[in-house]
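Next up is one chain by itself, shown in structure tokens, the form predicted on its own.
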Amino acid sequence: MNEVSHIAAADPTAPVGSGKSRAALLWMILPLVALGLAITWLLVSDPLRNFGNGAPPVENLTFERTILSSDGIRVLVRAGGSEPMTIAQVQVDDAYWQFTQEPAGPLGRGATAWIHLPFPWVLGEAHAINIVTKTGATFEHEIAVAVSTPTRDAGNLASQALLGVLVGLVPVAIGMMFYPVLRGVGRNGMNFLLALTVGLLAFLLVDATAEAFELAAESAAIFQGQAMVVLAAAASFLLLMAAGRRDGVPTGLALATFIALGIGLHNLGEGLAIGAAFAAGAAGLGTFLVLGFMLHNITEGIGISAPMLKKRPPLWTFVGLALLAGGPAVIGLWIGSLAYAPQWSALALAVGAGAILQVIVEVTAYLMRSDGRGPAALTAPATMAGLAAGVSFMYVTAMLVKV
């Protein structure tokens, strides 16, 4: 009797819940159906044809990669126009040249194609490529210094790896070698080192952001480079903040790991830029330039060590942190020299900028907690001196690596 009563009392609620679900499903499908009908009507009736004034469609073409080899020049282009575009002619140094396109045919919006030119380029000379489309639009690309593009053989990869180790891994490891000297510093000394870390990271943040925007401007319009940089940096910052504070506020080794990760992402972008310049022959990468990169990056090792001064970690920890911070320079150099594209370099630098901003926030918070005076510690003389020293050192040494 009681069971029957219970079922009778429950029955009225089941249809109501199921009805709500069907209504919710219906209101989710209806807008999609309306959107589909609107798109179909737009494609079938083409109401925009009344706005046509006979002008040719807007065309856009971006040069993403250039390869110089013994059989001529190859360029990778990406179309960004509103309608498919056809490459009709190609000029090199103001002379028309035969070319082959792969894949052949018109290029749709966002599509890429390789253009091969059997042109006898001259080592060390500048060459200008001019692509003419079927509508008569022209798109120019300059090869500032013609050098043979590195090939994917073991010798080249080993040389690039050595260069990446010198500019990324070695300076971080040298900076960490100051760790024994740094231990035992007092409160002012600790504030100076943490502020020094914030200063160098602030410079890297500005530098990475500026380079990301510069590369974004060179990428195809379809990628919306400026918005991509801002969104990638913001997403990187928020995700790392959430991950870093999942188990509380990071300190000690955890904070050092986040600093190494942020610097590593920056070094990945730096390696991409060096690799691209290396492939294009735009950078001499002589001994002086390599020394400049080493001096520029040596403070990064000190910054990574600063949060670990109160507790001595094992040696393997330093090895791991050095690889995390400096190793990406090797990977970036390989990618940059073999498969460079400006949008991906901009994306890597933007992610690195977001990671660096997260580390700046955490190190600053750690400085205030460890000092015990809260925000007042930020205006202490030692803090201000460390901040100024970090920014100044990075700015001065950056002069050595700008070409």
Given for the second form:
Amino acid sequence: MNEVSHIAAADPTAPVGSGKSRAALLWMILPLVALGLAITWLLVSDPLRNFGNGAPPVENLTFERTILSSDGIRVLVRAGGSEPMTIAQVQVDDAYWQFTQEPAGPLGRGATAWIHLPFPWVLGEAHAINIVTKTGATFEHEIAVAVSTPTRDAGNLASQALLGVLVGLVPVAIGMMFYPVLRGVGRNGMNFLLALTVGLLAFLLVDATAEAFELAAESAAIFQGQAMVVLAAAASFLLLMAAGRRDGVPTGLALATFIALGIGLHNLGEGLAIGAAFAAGAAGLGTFLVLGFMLHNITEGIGISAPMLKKRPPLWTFVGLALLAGGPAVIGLWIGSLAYAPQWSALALAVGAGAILQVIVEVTAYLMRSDGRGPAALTAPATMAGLAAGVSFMYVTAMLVKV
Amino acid sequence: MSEVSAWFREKISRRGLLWGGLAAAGGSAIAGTAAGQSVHSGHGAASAADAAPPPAHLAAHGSMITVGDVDNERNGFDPSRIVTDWETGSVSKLPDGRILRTFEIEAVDKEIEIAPGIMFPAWTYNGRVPGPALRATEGEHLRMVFRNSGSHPHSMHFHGIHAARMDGVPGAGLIDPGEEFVYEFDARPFGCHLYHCHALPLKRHIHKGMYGLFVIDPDPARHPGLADVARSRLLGTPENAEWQEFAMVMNGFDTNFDNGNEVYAVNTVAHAYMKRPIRIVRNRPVRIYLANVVEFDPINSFHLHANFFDYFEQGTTLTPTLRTVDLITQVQAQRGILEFTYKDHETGLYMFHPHQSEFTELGWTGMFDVVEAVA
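Now that the form predicted on its own has been shown, please provide the structure of the form predicted together with its partner chain.
Entire complex below, previous chain first.
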């Protein structure tokens, strides 16, 4: 401090400026010092002591992953207690079982540990895990249908990638193949297609948001699931709006790219969900379900193509856009099946929802502009028909994939 | 996985500031899951093709047990000791020549370890659960000096014959913290009884740990026809010394307040006699004083492996009320005496447990270690 004032005094050229900045520095330091004092007082005097009534600490435990193998059962748990909590015993189906905890010892707030149980589980049957803590609190987790969890070998990753391509990439590409046909459409046809896009995106928005909230509710309280979903969605919406409008209003290829990105993020979430279903052992994804996903996602390809109808983009653009929109399904499947945790899936879906909202806004704006009539275009019969067609097509095909 | 996440982060982070925000969100999400994965990498050895259920090579009984050991020292009582630890009080003579037996019992709040690592905020008699196994002789005058050092009103309600004033119910010997009461009555009838707190709410006071055995030995002089049998039951006689007697109270603990027990045991500590079997000498007869105080479940039971026993319901008879059985059931507060021997068996470990599998698997199971006579 002395040295600083010495230098300041020795510099005749900037006495006023340094005085100002010193004052500013002081005003910045003062509140920080006050904060420091408050924290010190809190720690030293412990005013919360008076609230201590001998009650045991609040404990919370969330199950994030379950792995069934020939070794038995492994669960990843996350602690959410007011103090570090200790897992004392573990019951499986109302019986105490030997277990090992990794890492051992008390679990701090937010910390995770793997619990390994050498339990001879039965294929296709249900099992209940009940963790008893030091205070006697219990946390139950149900394994609805016990099947071996797939592991991450090359064969599995390849077959999952194939599935991702089938439900993500292929339908988008098929949808894009309508491009030449669509090029000939007039104003009404254009409005219909753009409204169709908005309709399908609106459905995806509702779907992704609901799914995100559902997953958020399953995740540990420490992640504040609902707030996280809302904030992540809002942030991604605003960031994408800002990015999209940096060089003016997006049209043509730029708009198509944003649509593809929004759909891609949604497909990432969809992939996570399918992958998680694998990881949870509920991999009842029959051919019918995959077909449903394909049909469901074909509209996405049409939606992406719609803003580019007035241009004639090179073929590689279509390849790139298809990859952007459909590729994330593969990545989602991998992540979902290998490292599933509800909060990350919720986050991905929330980001996707924000991105979709941005695209809805931009496509709607584009529709009004390209039509030339402004807001009146929104209530035109072709637009309304497109909206209805988009939403109902998605709704009906979603019936095929809901289990 | 790590390649994918690295690629993902690198590709996205190259795009401007605004993209950076997204990358941070997405990247941390993926990094988080990747980290979770690496912890788990040791597990990757299991084959994915192995869809069949695991083989039963994991010895079911070996794995089906609580992990670790209970700190008996901290608890202040050891199941291996209280199984043979009888509280006989102090003895003096009344002016009329009869024996006066005085017990001192104190109610104490105490956190006890009921299974390795599981703490239970118990209410106890003399700091242990079950409370001391009181033992007197038929016809004696008993004086139970009860002090309440706990945080709630408590009492001692004895299953026996006594005056209404001595009943240990509200208005008759139920005392507040800091108070003292003396229960006084004659020891009768002989048998295997119990005592427990009768404060309200009853269910909570009992399941918190306030109960214990109350055994009245028969006076051989009063049972001329069966004096030998009575003498074998009377603590302190040479005939009784031949027997190996055990005090067992079947109990349970609801640790999460859902009106169901998380831990079942005999003498409180889950699996205590599984981890440290009760030693019995092969050619000496065995007598178990057994009571059921389990709360929230209507019935408990006792099943002996590889053997049959005679049963004396309530212990109030000198001839068996059931002969040659290997299983008896008891509702709450029911109790009795079991007599059996392993003298014609080979030595080894013999299991005993209730024949409700659920109770067995939640801690109430034990072993007798039958050995040759120690030289």
